[in-house]
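In structure tokens, one chain follows: the form predicted on its own.
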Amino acid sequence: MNNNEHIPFINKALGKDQSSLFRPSRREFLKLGSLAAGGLLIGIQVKCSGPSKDTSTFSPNVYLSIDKDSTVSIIAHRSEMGTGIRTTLPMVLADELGADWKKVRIEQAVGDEEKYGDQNTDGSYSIRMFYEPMRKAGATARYMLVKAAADSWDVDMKECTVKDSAVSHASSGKSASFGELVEAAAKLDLPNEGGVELKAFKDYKLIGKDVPIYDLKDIVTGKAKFGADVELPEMLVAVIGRSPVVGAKIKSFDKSKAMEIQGVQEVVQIEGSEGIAPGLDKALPGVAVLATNTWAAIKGREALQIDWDLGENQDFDSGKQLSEMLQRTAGEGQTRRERGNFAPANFLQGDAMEKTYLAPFYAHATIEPPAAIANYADGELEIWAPTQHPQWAREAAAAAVDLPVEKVRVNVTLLGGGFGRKSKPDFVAEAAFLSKAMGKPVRVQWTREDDLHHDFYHSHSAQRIRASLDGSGKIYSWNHHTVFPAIGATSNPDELHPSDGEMGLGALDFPYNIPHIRLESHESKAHTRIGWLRSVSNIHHAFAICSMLDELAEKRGLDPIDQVLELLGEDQTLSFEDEVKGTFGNYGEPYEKFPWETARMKKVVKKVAEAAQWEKAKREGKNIGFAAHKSFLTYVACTVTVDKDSKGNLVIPEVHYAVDCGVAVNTDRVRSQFEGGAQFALSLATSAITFKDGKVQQNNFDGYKIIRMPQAPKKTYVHIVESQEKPTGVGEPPVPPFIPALCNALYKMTGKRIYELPLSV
């Protein structure tokens, strides 16, 4: 398999969208169990544009059914880690039918591509995706609830609403509620889709409004139930004894003081993958205790002696190889996207500027470390995870225990972060190959330590930045170098550049109007694994970027929010594909449906300067920095204020974004994702892991730091620009623009720049 398949931003769009509603068969109506029995019940079928494992139409059913008490069951199959998914999709289509949102039951789908085709929930793509399909449900199924009633009040169909889970008649006085009404809906044949007519935007109830997540409750009252709560009679705990340095391996292991803890059960090798690229999907190798407790695990795991052999990358320091980075971009690389002409005696027209920008590996750090439950029997193996990848998840733990996927079942529990972690499944397939080498449920569980030094980490990037201005002081050309480790590089060491998927995220799409531009990449070796982090490359291509913007306006006597404007230009669609030098990827969607257009930046950057009050602050002196970048198709534009408070501690009062994300479907989950954006970007700018003798120096929070309540920022502001264009992501274009606007307020409090994360304030 080739583990890019499931990385969401590589992959081309698959063209048109499209998608069709069934009536599922017997066979399919037993599989869902617990769906409404002589109810309403209608498939999704979706024909998308977006990612995908490969350019043929793939076909995500969903399913809505509606039973005689009124209940709305909708099976939601998008995995739910905090952003609200699980809720906003279910609610789109609650919303078009006219259902009562008390009367909703959300029910998690398990992983079956068959049934549910795409659940990979990463990328910020979920809900353009599927924002329109579940209008169309949702429409089509209130069509069948409205025509049952007019039929048997002899009416115009016309002249009946829909409100509350009733469908009424006003003139008659006559009402049903959809219980009373599916049993006639059921027999009706499902209409054309020219037939069905969506509500107007003003017309919606929850669409644009804030909705609490489905789980709320549960979650705030422990009730809810994540992958470590899951509890099988005669289950085992693993902890499993990892090679400390990618490609290491086992030359020989005593298990016998392990053997003396009480609750050990017993001791198992993984052999797990071999060589340099360990893949995406596969186990370390490792050494697991098996007990009947954590606890005991973690102390078998003390006592375990394992002699490896550590391989080609035992020599690797992360610090050294950043600054053989830094010293490759001084070089010519790889050209990557050229407009107009770079001959030396251009770029050295009037001054010039040149800058280096160093930001290091990142780990995820979701509060929930990786864990999984599988239980083996009688040839067939049934896992429980927090999974952002239910089919990826599936197929590996068919590979660990070598049987068909269709003797794996899937069950996602809810998530206590992703950040894209989680959608790889190498816990999964560790927990699958213990369950049948023990013949028990095995629940694998991770420590904070695990997670932090066998993660798929944030490659660390060096960049070089030169620009020089005109005679007029405009600037006149833009030579922008990057180099970071591949995250192709985990499956194949021969990939030594970025693909273009990850050049496309903040680098390729350089928007603003400089006559000559060039952007190019350099060579850089995985020596750990490498994968994708809440908002990928845009996070150092936007630090390093926004913050060489901040310093040119300052060189050329411009406000840094004056010059973007002007850098942006007269209001248009934006091309780049002439300019790319490979597949400009857009994130998986066509350009024509989701082009570039200035216009909707130039917005979101007058409304945060407005909302901020940006002149005033500047009046006032106060420490206030700004940026602005798309990413995931979205627009976002950012103000971070910074101050000393009286024992000298940095403290950030005030964090304001303006995002135009099209449609705003649920807003109190957008409002949601940028203000947790904020915190985790704050934590990326002054956090690092770093390498040492091929292995990761820092252990668990007191060395990898992400902040606490008192570093926080005191108020976020979100503010939205009222949309009705295709609903874009929220969960990854927070991130980018914090940590420039962070350094550029900085910057002003101390007069220092910063071109080297993470921060030492």
Second form
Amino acid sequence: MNNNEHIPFINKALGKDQSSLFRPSRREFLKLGSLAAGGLLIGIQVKCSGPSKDTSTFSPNVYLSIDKDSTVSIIAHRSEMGTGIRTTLPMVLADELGADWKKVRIEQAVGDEEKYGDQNTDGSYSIRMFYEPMRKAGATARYMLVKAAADSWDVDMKECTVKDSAVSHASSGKSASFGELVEAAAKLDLPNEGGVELKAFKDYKLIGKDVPIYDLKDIVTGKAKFGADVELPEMLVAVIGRSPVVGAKIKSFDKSKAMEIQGVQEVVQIEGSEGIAPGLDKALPGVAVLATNTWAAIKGREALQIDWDLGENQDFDSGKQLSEMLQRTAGEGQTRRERGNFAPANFLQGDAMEKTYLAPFYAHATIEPPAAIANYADGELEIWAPTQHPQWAREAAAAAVDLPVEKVRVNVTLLGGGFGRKSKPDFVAEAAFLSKAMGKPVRVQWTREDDLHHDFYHSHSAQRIRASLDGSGKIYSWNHHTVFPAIGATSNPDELHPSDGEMGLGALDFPYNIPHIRLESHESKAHTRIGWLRSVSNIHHAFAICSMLDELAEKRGLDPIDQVLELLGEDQTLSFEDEVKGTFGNYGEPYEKFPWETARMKKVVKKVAEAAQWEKAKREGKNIGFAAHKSFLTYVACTVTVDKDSKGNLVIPEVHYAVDCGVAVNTDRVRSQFEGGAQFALSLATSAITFKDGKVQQNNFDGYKIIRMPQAPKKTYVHIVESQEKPTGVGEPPVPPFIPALCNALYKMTGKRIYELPLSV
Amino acid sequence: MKNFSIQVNGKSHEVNVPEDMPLLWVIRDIIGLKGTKFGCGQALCGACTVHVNDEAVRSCTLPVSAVGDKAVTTIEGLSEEGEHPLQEAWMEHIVPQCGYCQTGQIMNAAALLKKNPSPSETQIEEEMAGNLCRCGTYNRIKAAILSVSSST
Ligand code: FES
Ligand code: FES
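Mind sharing the form predicted together with the partner chain? What's above is the form predicted on its own.
Whole complex next, starting from this chain.
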């Protein structure tokens, strides 16, 4: 079993942008959703770079329709989990089209690989991949409407302008709404692509501005539909007792007490995955209690008696494994990148420093716990789920009930947070299986305890960095050891080293100009399900690297910002290829298209120093820390100030981020991702999942702590570099630099360096 | 199972449920109002916040038998069309990210403002501490509440 194709940052990239327009049939359109299929229908098939499991079929379609009442309907094929993508991509199309944004309807796509290509909303790449295609689709529709208008007025197309869903011709004073033009436009041939011109950047009305999210009103009035909010007639609710230890098997169970609970209808065993590598897309073994309401199902599950054969992970102790991992980093590992001549003598000459860094497991803990609704009837299956990856959900559900994928329809609800958790479709497979077993619609409801006990965790990690200085005090060598159970091990127990993909997240792409660099990984086993969480291994890699750099700067008597600028060196495009042993993933993008440019990082570093008044803050003795880290192709620098209140609690008065993400498409959502990213990262810095006897020790938010309003940074300022470079992602990049910037600030306050997370504050 | 007559958003509902069923599940599963959310079931996250006689209450741990004839208000009953000043402030500040926690946040803030129409920043932080947001919208929530509190 190999699930790698679904892991967003491990996938190979596709070469070129190409696209072709087509005209979908009305029937096809109607099948896509409740789009009005009256007026002008346009589909654009795009070949774009980005992660894909099979490059030959990666050709997502963008669909739009314009109706006779000028309503523009756009299909959103990416999942909305809080980033604003469901708003932002259609907004790009609408802006290019010249549509009145108030008259745009957004329709959520079902999971359909043939139509939409890879819909996995993960890896911060939606904007990166679809910015261009969305503009092309909008420009094409605009072209056709203008042509229809110009033809009927007998004027030159070039003299026509488009604004607020209308085409007008100034000198003749003629004007027509989109609605009035669609009939004629629909009869025109599709333009060839060369005939379609994109607007100049300055002419955009929405792109580069603050645009409110589409679902805003529904959310604040409680009308927005999340995973558990779909109601079907006769639906049962399932709450499941799952294997407490990964690899455990059911010996026997007694359902009699559960069946006594009023409302409980049936108890069903789920065979689920087998063994210690349960995969990323299978249900865990368990026993489901199905009831007429959630409460009865919860009580029924409590009353279940399940006798488990706990299997080989029953002694797993995360603390113990972490110390073993740390030990291992002292030895020789597998070299993943090498520059210069790395004889041991080289890095131990002169002044040397060696530090170790430990970080724990993390759970995603979306406030909406996983939930999915399935309705199996007449050999077809319909799903409603908050899924980041509707196609994988479709495949997993089809496999769970032995149906071909064509017989499965996956409706994507809003997601109450995702962060990587909801790309794994195990909970969807559960719902599918149970609906078939019961012959009724079923909602599988996870509780918070289920969520914390059965997540796909971000790995704990141990790292060791040895650095040496040359005679003149410059950094001469950098030897980074990293070890953490790999995501791949969840599907294949023999994967003992992190993949190139995981190493490429903040370790292989270490950008600094140091003559001798060696990166080594070490073996470790996975004893639980490992997954990816917002920014993935960048979290621990940035923690170690940026903490170490801060300490080295101090040792060298340098300001950490000056040091980073020194280490970035001349303005140049870096190249990693010759030094990296495996594949340099570059987040699925061709390196030439998205290279590592030191000038861009220097710019955000300088920008944050200026905005945070770094020099002044230092002079005034403020506890301010700094870190810079590029991830998901976005350049980020960050400062954090810390203080204590009268009760001795940690206070974070100010966070500054400077970010270069190319074109900031929806500036408000870029800022909100960074504001939220700081808070998310602060929770990571202060919380942990631990295992004892193979089981997770935290049960709910009292054990696994998410920061609360009083702890949140008082102010988070986001300084966006104005840029017309290709846009890159912003969902994940805020997270990595925050933690080391915080640790570096805490050091100023306490005089103690932080080598181990979680912080005790 | 027992019969209860509970008042939700000004309407009386007859429900036949076990006495220990939390109000949350009565609201969601029995009455069918889905704006009140489930996040933890242990009064730790605030996603399920509703008003019981104008007080913010975590409905996930309040057994239906304890509700009596008190008036329950859910997000659907806070205003007709989303024109409560807080809902408007939430839109003005584009507070939500995923949005899942937000109905609970708004209900908690609305109860807070009823008690104290012009809370200080620190009071807001303390009063809102029971409502988690994993997406990290705390700054905007605070700004939205402050904008309403100073304007009244
Ligand atoms: S669900 Fe009630 S407080 Fe979390
Ligand atoms: S907006 Fe997502 S949990 Fe608050």
